[in-house]
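Below, in structure tokens: the form predicted on its own, a single chain.
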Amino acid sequence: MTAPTAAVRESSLARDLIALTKPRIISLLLLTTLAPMYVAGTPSWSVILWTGIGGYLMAGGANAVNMYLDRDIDHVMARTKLRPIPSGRLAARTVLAFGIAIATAATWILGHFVNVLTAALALGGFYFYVFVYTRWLKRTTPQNIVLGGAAGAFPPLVGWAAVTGRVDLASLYLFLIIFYWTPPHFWALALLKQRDYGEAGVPMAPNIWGERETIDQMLWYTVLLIGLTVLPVTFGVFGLTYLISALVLGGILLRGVWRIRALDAQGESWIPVAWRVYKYSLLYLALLFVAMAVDRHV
């Protein structure tokens, strides 16, 4: 073997080990665990760096046990079709051992830097996506988004924890805004890919209900989280700033989902504004965060 192809095979082996932990994701996830932290108080920059590192690897080991219980069906889907395993560039036992390894150097990490509250929640919150989630509700009922939703909303919890060693109520109201965010923001996608979830049988919300239905909840479930956002503020937890940012943030959302309705109602197509309101409530769940943030500080 020439060095050259030695170094591309370690180089294209990092890529595909890197692409297990779900970079994309992971840095939302991070988003919601640190600007807790500075919702909670001023943390010191080795509480944000080891809160960070321990995040990353305990949301990136959660992601990779989850394609390998998806393994069998990864390679139907064609947004999943190309991951490590089912293209045979991983074998699954390596995903699996990988996955547990860096959970393992995560729960550690975060038990002897941070504290041990903090290393149980991020814990708590990969053992609920990997076997609550993926192992039990995914293939089993439309329901699985809005039940899984609450291992997406671990980190908020894990942030606060972070800095101020316990769980109180103004963490459980950032713990419930991710909670209800992610219906509306993964039927988007669902909609959008039902035929993938229905070759691989998996019973996602259109695939059950249908796509009227689907759409109805999605417009009840952003009703829900905007009225959830708006709550802390009549607690004090935040400000007039925080208030804005989460009216004008919802608003935009809100109108996204509606106008996915009306389309629909009128018999036109909604697909470009599904695709939006997908990528948009990424966004809006990263500004808001911010905003938190900003508000305690400003």
The other form holds:
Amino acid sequence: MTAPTAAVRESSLARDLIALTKPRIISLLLLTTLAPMYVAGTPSWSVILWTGIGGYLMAGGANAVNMYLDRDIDHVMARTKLRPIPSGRLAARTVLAFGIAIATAATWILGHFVNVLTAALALGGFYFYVFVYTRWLKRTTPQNIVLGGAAGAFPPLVGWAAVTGRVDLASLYLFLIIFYWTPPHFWALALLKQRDYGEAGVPMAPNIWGERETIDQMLWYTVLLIGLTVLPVTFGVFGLTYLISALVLGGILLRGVWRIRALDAQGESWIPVAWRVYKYSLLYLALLFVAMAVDRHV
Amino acid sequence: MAPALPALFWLAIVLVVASQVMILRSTVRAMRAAESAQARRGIEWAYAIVPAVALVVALAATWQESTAHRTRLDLEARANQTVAP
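Please supply the coordinates for the form predicted together with its partner chain, as a counterpart to the form predicted on its own shown previously.
To see the whole picture, the full complex is given below, headed by that same chain.
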């Protein structure tokens, strides 16, 4: 009886430790790290492997530390109350130690097997997410995810630096694309989870500014995003394959946000459309980055 | 695609700048409606203006890079014409 129980406990611990890293979110972060590597050049398998491992551990470490810092509000929100700390499966200190340990390992891996700039950028993303977003902005301003969006925009810089050893205008555009993609993506979710955020005391834009103003800003951020995705074509980073993909993908996103706005203006429910926009925005970013990599190799 | 690049550049710039202006306008409107304290408004305004300033810097660098790219394409086209019999 003892052996199977211990095995179950170990597998449950492993599951919880993996859950702390938020693997589903990291899959998109990894895509936005790896695709730019193919835009920047032709990376070797070892650079891809070490950047992927280091990127996963760094983002996972940031997510674990974030769960430690948000342990006082995670039990309030339906979407976070099953996390390992609020559900009592892991001690808060264990989570903090785990997060710091894997982020430290990531820094060493990236610095040793890739290059120092890559390690510094990844660590910069970690600090920005933990200290600037989680500790400072998240609970103090409705613009939390606007500036905080920079944390999620570090991965393309990491991938680019891993291949070229530098950061240039093209890589900054990849950063800006994710930065300006974050508000329409996150506010679609915030519109749907207003009660959760309100109960937890997180001042998300729909709770503070109201739905109409948030939806208006989602619209303008989407238009800005489409303009930004086009600009790298004008200085030769991407060609026609990418341009068509960016316009089609952006057009679909804009149509969704416009639909939310139209329904809101008519006083009708936009909830199913907001869900679709939220889910599509994830697909949008993934396909846009795939289009970037494909464009450079066709 | 080279002849279309200047038009594409200016069209994108207009979209980006106009949207950024609308975002700032909307943020000011939202701050007033939220009736936040004066000091809080100053911080919120700073949060809104920082990305806008960074965007202007990026657009200026893009203008330089786009101009240089078009010049390179022109030179290549002329060189090809010279080489061609």
